[in-house]
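In structure tokens, one chain follows: the form predicted alone.
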Amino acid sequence: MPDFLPTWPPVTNSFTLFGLLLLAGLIGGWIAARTRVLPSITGYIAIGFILGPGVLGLLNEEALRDTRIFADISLGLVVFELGRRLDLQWARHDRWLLPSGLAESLLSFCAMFALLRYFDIAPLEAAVAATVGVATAPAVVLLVAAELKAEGPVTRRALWHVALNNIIAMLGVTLLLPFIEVGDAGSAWSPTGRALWLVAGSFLLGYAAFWVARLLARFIGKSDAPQFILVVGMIVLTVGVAQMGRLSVLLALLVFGVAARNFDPNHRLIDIRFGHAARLFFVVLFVLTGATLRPEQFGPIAWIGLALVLVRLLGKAFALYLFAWPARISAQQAATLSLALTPMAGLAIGITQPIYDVAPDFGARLAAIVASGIAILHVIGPIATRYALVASGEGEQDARD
């Protein structure tokens, strides 16, 4: 064959994969939207599952590795946006907001930990799995709320609780990570010292990113386009520096977002809306999330995942119901709020990725524990959130982007 002709069979690259993932997600989301019941996210995940190694195999393991950069960018945008949703001023005015969030996180953790210990899961593995289970998928709640044009106390509280859930989950996994590394692979360093470096270093990096961004914003002004470039550039730079310093990428970006929302009294950083640019990466993220699912995750061992899902939901619901009266929300609002916090998808995978990097064996055992539960929540989570926001009267059932 002449050397100026393309090779056969053709070899895909990152550009073709990105384009194919977008088009596949578009088709899946359109089909889901036509049902008038399912959110578009369900379609993205379903089409990824069909194309992935578990069914057709068009997205094989090598392709999934090649597209990890897209998932990392997507999670970075999601985590920064999540941090900007955590309004500390609101927590100061509503004194029961933080206690209710801490209670539902703690009770759901205790319920999941107790269940896993009942099944004779080792204490450290049970603690890590339960900590990951505290997290709620921010991209799901953000996108479903945007799709339904949802506004109101339940939607606002849901986003606040999602932010707090993920802060707790990220901090918990970050603190446990050195102990996992020591137990699985061995290390000459004290796990306590390593944990302090991870947490303190990630917090300092996130705040430094905010400080630099705020300083640059003082010179470029408040125009949308320059500030959009500034924020995206700082997010990408923070990801790179965190990887170089062996810090928590997600925790650093979360701190960056929280600081941008709460520690900028002169509002030099405007409230950037990533809009359709971010939606591109979100679609790819959920198609890739669907591709990670395997049919066996819904097989005979799925009942353990289902039990984990149920106790997680009950822990959150019970805590929110207990705090409903002092928090001045109705029992119905507490119920819809707990249902809105059902999803656990892309960010849970991002939180556990560092575990695979430092302790592959432990990561494999962890996956065996939580994979079926995450798989179930991939399916029912977006549907539950959509139903909750519509049932609360805050989402427009026929609204679509």
Second form
Amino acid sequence: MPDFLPTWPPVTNSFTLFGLLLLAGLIGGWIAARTRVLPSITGYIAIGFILGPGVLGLLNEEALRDTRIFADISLGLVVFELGRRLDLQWARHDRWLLPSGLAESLLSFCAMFALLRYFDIAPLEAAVAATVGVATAPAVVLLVAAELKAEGPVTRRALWHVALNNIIAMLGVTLLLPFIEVGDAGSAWSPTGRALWLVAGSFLLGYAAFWVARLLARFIGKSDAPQFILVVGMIVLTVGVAQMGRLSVLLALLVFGVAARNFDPNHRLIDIRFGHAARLFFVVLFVLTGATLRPEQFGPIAWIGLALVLVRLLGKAFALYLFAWPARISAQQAATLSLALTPMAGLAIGITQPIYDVAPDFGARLAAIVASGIAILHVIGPIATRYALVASGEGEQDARD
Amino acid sequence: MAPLEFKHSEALTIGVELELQLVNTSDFNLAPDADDLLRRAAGDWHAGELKPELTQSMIEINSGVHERYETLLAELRTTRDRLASHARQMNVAIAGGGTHPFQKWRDRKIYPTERFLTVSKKYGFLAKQFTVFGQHVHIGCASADDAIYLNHALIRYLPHFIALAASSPFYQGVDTAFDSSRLSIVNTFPLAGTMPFVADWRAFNQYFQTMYEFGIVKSMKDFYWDVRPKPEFGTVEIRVCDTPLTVDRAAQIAAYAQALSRWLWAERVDWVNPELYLVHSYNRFQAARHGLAGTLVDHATRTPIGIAEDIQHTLRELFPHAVDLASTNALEAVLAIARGEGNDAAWLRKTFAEKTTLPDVVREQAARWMQ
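Same protein, different form: I have the form predicted alone, so give me the form predicted together with its partner chain.
Shown next: the complete complex, the earlier chain at its head.
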């Protein structure tokens, strides 16, 4: 065969994979949209599940690794955007906001911890799993809200709670880190040192990213296009540096976002909406998320997962109802708000990454505990959020952006 | 249909309606939070009224009836402080201004009351485009015929009100070159314009009956006139003002209307004739387009005069009345605007020049309203 011809069978690369993931997601999203009750995300996840190792096996583990970078970029965008929604001034004016956020996290933690203990899961594992479960999936809530063009008190509060419960989960896992026995991959550094490095380093990185972005913004001015490039550039750079420094991508970008919202007195960084460009990455993110699901997670063990999902929801709902009256939230708002917080961030977002770094065995056991809960939430989470935002009157049933 | 009955009210009492914008605090676009704000405020409302408006990012405050400017101002400030406190708890902001500088009308959601849904069905896209924010000033009239006289005479001075209150230079993301772009949006409605030149209340009632029989109107609410009699309240209502950026200015403009009405009733001017209406659209355009720098044509003397200059001339006549009405402070403030301090449209343009983006302008205008 002449050497100018491609090899046979042809070898795929990241580009073909990225393109195919996008197109597959597009079709999944289109089918979901036709139902008028499912969000597009559910379509992306379903198509990923079907193409993934769990069903057809068209997306194998290697392919998943190749496209991981796109998922990381999209998570970076999401988490930054989320940080921008955490207006610290709001907590000052509504003094029940922070207590209700803390209570929502604490009660859902207690509920999940108690349940896991009931199923004889070891205390430390139960504590870590319950801490991970506190976080609501930011990408799901942001994307469903964007798709429905949802805006209003419930959406605004939901995003604030998501930002807070992600920070709490992240810090919580880091605090528990020293108690986890160091496994083979653990370095000579003590877990305490590692936890400190993780938190302090990520905070510093996020703040440094903000500082540099703000400095550059001073020169480029406030036009949309240059600011868009600036922010996306800084986000991707921060993702990269966080990975290089073995820091938390999640925490660094949350800090970057929160600082951009709260510590920019002259408002040099304008509020960029990522729009269609970011959508590309989100489609890939959710198709890949779908591909991580396995049919057996929906099998007989799923009822532990389902129970976990239920007590988590009850914990959040109870806390939000408890604070509804002093916070002057209506009962209907508290109900839709609780439901909107249903999606669980799970393992994809990197909250558990430091655990894998310290103790891979522990990480694997943890994954086994929460995997079915997360799998179930990948199915019902986006639908619950969509239902909540439509029921609150803030999302448009037929909006398609 | 029975003839309209003009309710008696105390002459020269004043009241205002202000339509306000609700904006979010991230990108400062309009926020559909009227329902939540009304719900939160429902428990602690005493004077006046708080109402929804056509789309979900608008609310309207109606003041009580006042004899004096000072008490009106005090009430408006209290209302503002209360609303601002609720808004802060909701993480939204409230702003004055005749238009939101960059909202897109297609994104607006109609507030779901029967009346607003009917308006939306009747007017199509005009309804959503009507997400603009005005101040209405009511002046109490002792009799219906007094109201008809005042309604005609005020036509001569509407450019003053337009120019003093103008606060909508930006619309749909562009500088319109108008000081009040809002006024052009009101024009598109079929029943916008002015009351016909009727001699008295009896003649007005005949006109209304005819329009009713045509099936064109069902109530006075259907007339979107620049100034109209409001028989249910016993007032004349001036409707050309943009919502100013502060409640203080809203009260000053109401005080100007009060003193002007007192003077017009005292003088019983002899120039109320159909020619008033020949120059009105031209004068109105001048005020909306150029604000205080515009020129109006005085139909009585048949000469053009600068609007800022005409306001200053008028104020000279009004000050003695303002002394009796205890509103000289307000008129001093109006004089300062006409003498060069400039209207809110000028302030908005200056802020845009400094801040360079429209979201920043909204941030500043909300900060100004909420103080």
